[in-house]
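Next up is one chain by itself, shown in structure tokens, the form predicted on its own.
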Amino acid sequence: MRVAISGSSGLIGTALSESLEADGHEVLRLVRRPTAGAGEIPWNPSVGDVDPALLEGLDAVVNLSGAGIGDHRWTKAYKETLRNSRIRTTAILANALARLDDPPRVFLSASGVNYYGMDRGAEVLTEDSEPGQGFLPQLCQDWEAATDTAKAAGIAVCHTRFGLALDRRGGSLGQMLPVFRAGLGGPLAGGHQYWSFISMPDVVAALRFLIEQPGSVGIYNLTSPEPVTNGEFTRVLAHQLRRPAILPVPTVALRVALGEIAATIAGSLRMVPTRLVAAGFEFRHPTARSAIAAALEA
């Protein structure tokens, strides 16, 4: 297969690229810097610049672009960065694919857990659940809508709503590990909120499943089938690190330290991957215990 990936230097993009290349597939990375070889495609989303001719004849395109949700406080300027890095880049890529003579069979475009809101309690959230309200839910809805031109051109579009992808090198788990290894970890905001997680090997396997499985189209929750509360996640992580987890972080402390971003940590979203399971995908690490172990052993 020939697969183009935007956001290929991120945690998920790197892992997916390595997996595809290890199996002999050709990966073309969309890059914003000068290209370093035949395996890279130059583009500049800030000015709407991508050469459609370089996208001809691909089997699949995977769009993972987007500034980090938790990288900065949500100032007005950074919120605009979050929107542009998702909606503008996705629309540019979708428009380019729609103009191709030989378009890809499938276009996988990232979305996020916060499509469903910031806090839905213990409600089980499937792909058919209603969206939430607020900045992030609206961002996710607009992000998904930015692929409409590709859909109209007959390309199968898959929206992958990612949960917390567990990787010791970065993301939420990467930020937690130094604290827990120092014996300073504990439940966040009471620990009663559900965290929808997924191991990195399962992220990669699920993306490849959607690329390779004929008929893949529509919304897919990329999360473990067994979400757990933050308190349970904390206990499992501490146990595997052989450290205590007795220092809780109250909600008010999160708000002081993180501002508006704190709602993404304190809120409860209990997602399940109904459509992936129905399509026949099998998780290697369905539980928090196995997913955390896989991340620590990677």
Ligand SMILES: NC(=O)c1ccc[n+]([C@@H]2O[C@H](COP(=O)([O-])OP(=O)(O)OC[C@H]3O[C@@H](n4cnc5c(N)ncnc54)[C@H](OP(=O)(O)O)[C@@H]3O)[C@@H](O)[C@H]2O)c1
Given for the second form:
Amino acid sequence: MRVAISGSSGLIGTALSESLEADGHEVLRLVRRPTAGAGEIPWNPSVGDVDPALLEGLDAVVNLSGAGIGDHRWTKAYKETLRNSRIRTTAILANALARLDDPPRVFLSASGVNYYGMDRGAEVLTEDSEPGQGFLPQLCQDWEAATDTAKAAGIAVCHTRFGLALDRRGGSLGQMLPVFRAGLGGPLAGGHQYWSFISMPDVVAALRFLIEQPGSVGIYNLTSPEPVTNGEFTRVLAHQLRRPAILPVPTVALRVALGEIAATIAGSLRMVPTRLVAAGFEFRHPTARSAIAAALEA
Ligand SMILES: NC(=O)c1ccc[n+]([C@@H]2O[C@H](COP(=O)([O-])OP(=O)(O)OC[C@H]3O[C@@H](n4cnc5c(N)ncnc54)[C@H](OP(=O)(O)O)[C@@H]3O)[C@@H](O)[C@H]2O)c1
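Beyond the form predicted on its own, can we have the form predicted together with the named molecule?
Let us now look at the entire complex, which starts with that chain.
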């Protein structure tokens, strides 16, 4: 297969590229810096620039671009960066793909659990659940809508709503690990909120499943079938690291430290992968125990 990936230098893009290349597939990376040889496609999403001719004849395009949600406090300017780096990039790709003579069979475009909101308590969230309200839920809705031109051109578009992808090198788990290893971890914001997580091997396997399985189209929750509360996640993580986790961090402290971002940690989202399971996808790490173990062993 020939697969183009935007945001390929990120956590998910790196893992997906490595997996595809290990199996002999050709990966073309859309890069925002000057290209460094074959296998890279230049693009400049800030000015809307990509040469559609370089996207002809692909089997799949995977769109994983986006400035880090937790990298900076959400100032007005950074909120614009968060939106532009997802919505504008997606629209540029979708518009280019819509103009191709030989378009890809499938266009996978990232979205996230916060499509469903910031806090939905214990409600089980399937792909049919209503969207939530607020900055991040609206961003996710606009991000998904940015693929409309590709859909209108008849390309099968999949929206992959990622849960928390567990990787010890980055993301939320990567940030938690030094604290927990120092024995300073504990439940966050009371610990009663659901966290929808997924192991990185399952993220990669699910993306590859959607690329390879004929008929993949529409919304897919990419998350483990057994979401747990933050308290349970904390307990399992501490147990596997053989460290205590008795220092709770209250919501107010998270708000002071992180500002608006705190809501992504303190809110409860219990997302389940109904459509992936119905399509026959089998999770290697369905439980918090197995997914955390996979991340720590990787
Ligand atoms: N990991 C998760 O738990 C999770 C959960 C929910 C949703 N998601 C979404 O899934 C996507 C991939 O996740 P990830 O964890 O791999 O993200 P990541 O590690 O933060 O990587 C995202 C990539 O986006 C590109 N990027 C960064 N800033 C950009 C900007 N200002 N404009 C355009 N592109 C920019 C970069 O790739 P290049 O430099 O190669 O262009 C970067 O490596 C992201 O959109 C993320 O929001 C991830």
